[in-house]
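Only one chain comes next, encoded as structure tokens, the form predicted on its own.
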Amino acid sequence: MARPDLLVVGGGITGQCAALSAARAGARVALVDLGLNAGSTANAGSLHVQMQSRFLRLNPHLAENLESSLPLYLSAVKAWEALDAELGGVELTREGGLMLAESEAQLAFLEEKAERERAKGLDVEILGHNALHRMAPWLSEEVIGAELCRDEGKLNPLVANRKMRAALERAGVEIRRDRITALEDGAAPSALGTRRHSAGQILLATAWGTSALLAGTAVHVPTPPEPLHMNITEAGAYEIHHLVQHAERPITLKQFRSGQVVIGGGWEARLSEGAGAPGIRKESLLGNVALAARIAPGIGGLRVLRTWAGYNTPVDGKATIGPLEAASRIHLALPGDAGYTLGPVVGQSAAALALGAEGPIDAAPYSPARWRG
């Protein structure tokens, strides 16, 4: 392959969508990835739109960033719907998301949050006990209400990842296996690994690895890896149609059409050293599964088939999209949080900017300018 017009570094969903959209626009594209610890291959398939209570609890100082990004989440779900059609189906459903409350204080928190989200264009509603249990009879009676976000949904990431790889191959994207350790900017920028990868433009979709790659530049993006824990059960009757979260407790719950239930929601895993995969914490496994069974008693008898951990990269709750600076040929495509949800729209937008084209969104609010100096 001749020198690519665009070299995408990072083979998760963000990098894959950037590479695919650039190739379909007529560019010569190469994608380079080590193939280890990609967040996308450890993802549980949530399509988040409403503000996640976990992020708000852990990062109250970043709530404004998350709130201002809500229109981007709406665009992200539209991008996933288009991708679902292009790929021939990834088991995407949008029957809404439920954020549960077990106390009046939690319900009051959801009511205030819903008011802020409506102002940003989200379709949300507060449900009382009776309306909620008619909609989701599998819930525990201890759940007294919930916020329903009709914009949310779920998909099967195993299907999506497999079909994305096939789509990249059909589009002629060259996939290279390498660990990139440094960058050289300039008229012919290079990414340095076991060999030099040069291109017309370079796009970094490297999530938690971005901070190290930007060392020596004027752009300093904090991207510490956040190791999180997940589980999947054997198949049961398909009853949980919504993406399920909690107003206060760390839980996400969703059920694939196969009947398998995926349980996660922010339980801590063990940070690895070097390139190793994050490790499982027994207390996270037990606590996560016990909480899920208390919220949805009907799944309590299902056996857990597999438990694993992956890296999340929350950054500051706001995406970063675009060139390092005006003359730079190195571009960033960082979702900022909920990376699997935002990956397609962030990757497509960053690729369009790198090629001098118009993207699906106005990327100006997500410029890397805030990270300079």
Given for the second form:
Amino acid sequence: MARPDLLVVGGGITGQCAALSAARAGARVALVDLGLNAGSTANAGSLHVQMQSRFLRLNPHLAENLESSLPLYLSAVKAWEALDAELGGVELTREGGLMLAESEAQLAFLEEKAERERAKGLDVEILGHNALHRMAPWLSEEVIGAELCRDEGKLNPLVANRKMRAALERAGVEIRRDRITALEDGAAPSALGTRRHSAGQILLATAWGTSALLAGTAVHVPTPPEPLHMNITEAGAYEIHHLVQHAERPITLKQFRSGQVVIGGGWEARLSEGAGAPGIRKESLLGNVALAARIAPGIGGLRVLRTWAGYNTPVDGKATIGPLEAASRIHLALPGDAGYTLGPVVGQSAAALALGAEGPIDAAPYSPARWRG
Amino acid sequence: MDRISFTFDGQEVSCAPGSSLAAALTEAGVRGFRETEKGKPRGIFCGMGVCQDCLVSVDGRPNQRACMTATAPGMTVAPQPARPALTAPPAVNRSAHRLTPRVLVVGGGAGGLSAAIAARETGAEVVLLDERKVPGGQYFKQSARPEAAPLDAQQAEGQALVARARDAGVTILPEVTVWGAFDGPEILAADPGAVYAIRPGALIVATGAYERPAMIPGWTLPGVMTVGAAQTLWRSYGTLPGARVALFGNGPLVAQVALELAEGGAEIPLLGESAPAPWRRPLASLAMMRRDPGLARKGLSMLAGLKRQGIAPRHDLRPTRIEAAPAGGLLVHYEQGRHSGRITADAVCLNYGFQPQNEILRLLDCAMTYDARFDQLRPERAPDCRTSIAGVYAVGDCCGLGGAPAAALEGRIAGRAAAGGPGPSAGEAATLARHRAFQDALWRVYDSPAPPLEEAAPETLVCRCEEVEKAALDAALSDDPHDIGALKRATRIGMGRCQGRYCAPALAGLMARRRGTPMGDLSYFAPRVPIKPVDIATITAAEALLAEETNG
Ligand SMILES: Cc1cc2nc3c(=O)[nH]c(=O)nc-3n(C[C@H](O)[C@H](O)[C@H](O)COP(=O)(O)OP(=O)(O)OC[C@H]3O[C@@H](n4cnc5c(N)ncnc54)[C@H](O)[C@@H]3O)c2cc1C
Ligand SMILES: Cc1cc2nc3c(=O)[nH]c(=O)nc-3n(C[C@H](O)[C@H](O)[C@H](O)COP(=O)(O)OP(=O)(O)OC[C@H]3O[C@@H](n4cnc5c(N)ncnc54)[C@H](O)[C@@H]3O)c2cc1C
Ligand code: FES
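Can you switch from the form predicted on its own and show the form predicted in complex with the partner chain instead?
Every chain and every other molecule in the complex is listed next, the one we just looked at coming first.
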């Protein structure tokens, strides 16, 4: 491909979805990726919709960003459902997500949160002890209630990534491996790596790699990588249908269709000195799994098989979608928090803007304008 | 002596006290212990706690390894379904211990025991732990019945070494599995009743090796096991793997076990060695004799023993497929040069060399070098067996195949050094060099590279745990994955309970050949905790111990 209409830099879920939707719309597309430390190959496949208590706790000053993004999450889940059908199944289920409370205070917090979310169009409900335990008998008796968000779900990212890659090939997207180190904007923009990649438009879906690439521009997006820890068990009977979180404690817990229980929730891993994946901290392994066992004693007969860690790029908890400035031919596609959930809708929207087409959402609230100056 | 009894799947089973569940079930004629996701039966395979195929549920607790679990009177044992129900298992009270010995030895084989004795005799306080109930490791394979008389000189020597370690004042913790290793070094370990967090002054890793199988269709059938699994059944528990046992492999262990089983009363219809007969490699054979006449003589007397039992090893022979025989038992297809044949047996044993158990070393970031001759990683070591990481020593077969005499000597050298004693003497260095030269010559005699994974039949299970066939691997390779991690994510190969122990070596070689990259540490799956699957109750108890230390 001599000069593609669109060059996507970054081959995680966001870049892949941008490339696929552009190619489907008839553009000539190339995707260049370093193939290193993608959050998309490390993530746990939770489809988040309700506001994550972890994010609210860690970044209370950003709660507003998160709340204003709630409609985007609803569109994101729709985009995933469409992809699920298009790719021939990624083990997506939408049986809802539970956020657990172990005290009256936590339940009160969830009630207030549910109120705010309902106002933004989410399908949420507060469950009392009995209703909850009928639904989730593997939970601890200490759990007194929960918020159920019916919009939430999960999918298997291993399957999704594999099928996505095959779909890109079928759609004629040219995949290149390179590390981009500089960008040139203007009438004929280029991305420079070991070679020059010129294109009609350039879209950056480079997660943690973004701030370095924008160094010479007027746009300053903080994209520090956040190293996160995950655990997985051997398979048990498929009984945990919901995505499970806690009102106050950092945990996500769910079960893949394969029966394996995946435990995470934002426990930190160790930033690696070299270019490699982050390292495991014993405190995170012990703390995260012990917490899971406490709220879900039913998983106590399973053994932990493996832990891993990857880089998340939460930015400011809000997506960034669109050109660097009005006339720029360089575009950003950064999902922010819960990036695997948001990746498809963010990638598709950014690609549509770059090609002058109509996107799935109104991307104006997510403009990079907030990072200029 | 009085036998004990327990139930399996509702049926009463009786066995000698001290038997492992796997041995007791084998003796009772039970072959399939559990069912896989695809509904296939599985049973004992490695016999040493690595493959995770022998899982059963014990007293309501699923996912217990039958080969590592001792029988107790009145136990309720059940076959393990593919997916056990999510019910909270009965609570166990685990005591929690923080240990800070001057020297910690992981592994109680020839290497670990010798290291512990040397460190203790140099004046250090020493803790040695081993996953097995009785220390001794693979070479000394001790009987699980303490009162049993040693089977032979090899077992007697091991018994004496264990006694020496006890007499020297080494604290031996049996049945303790190391599941985590972190910077420091800090070791997390557990036995059925306790958890340990250990921060030693020096760590000596002596975790030995596990066996390489033959990846052929049918290698996962119950009754097919490693040669070492059969040897453990017989030497530690007095149980024969079957009445009629066929052995296939490469190297002297296969013939030795054939002889031991025959002397124990088993019928050996076939002993198939993949290498040509030693007399076809006279130079290497001669070199081996010269390096260690004593060991070479032992080999000759083993051949004489086989002859007395009427067993003639057949050379240049490899199994190609195993299937369930219509009349019960197993049917093995094999090839010998241009000829092919079939044989029935009720147990089939495989061993095509060894893989080092180097998980702890790799987790601690010890520098590793690829040894092309033996197709395995070896840690970089100073003459006193110190690795590249301060305070971490490595001895024996976890550093790559070396044999029991070398393991013992390395243990003595490392144990002394770890306790602050002198480095190896000139005499020790020369003896070690001679042991290594012997191994080198031995494996020249037996040189017989395994057929590459590329040539495996499409229906071969490349990943026994996740039941991934060679055909699925080929399909994923057409996407040109750029490393073994990407291949794993695309196929699930290596994601199962054995944590990639059987597939990783084969897959690493295949990827290196395809991509034209040199083999090295990065060719294999990235090392990650846990080293062995670890139950959640163990993690909870360890978390409580560490939290208490931080808060109190
Ligand atoms: C352990 C973990 C669990 C998670 N779980 C969930 C979850 O359950 N649900 C959820 O919604 N989100 C989850 N996340 C977050 C989510 O994984 C990420 O936010 C999301 O994958 C981001 O996708 P992306 O395509 O934007 O970026 P990434 O997937 O990070 O991809 C970025 C790509 O850009 C490439 N790149 C970067 N710089 C350059 C350069 N200069 N040149 C060339 N290429 C470059 C990288 O190599 C990489 O391939 C999790 C994250 C982690 C780490
Ligand atoms: C199956 C098998 C059978 C063999 N049979 C013979 C034979 O008959 N004749 C012969 O000459 N050579 C034999 N060998 C080779 C010989 O055993 C070795 O050369 C010798 O035992 C090396 O001693 P070592 O101390 O390095 O390891 P080993 O003797 O293997 O001892 C290692 C010990 O470490 C323990 N261990 C490993 N991982 C952990 C963990 N995570 N936590 C706690 N404990 C752990 C194991 O339980 C084991 O007891 C055999 C090897 C194997 C693998
Ligand atoms: S036979 Fe028990 S783990 Fe392999």
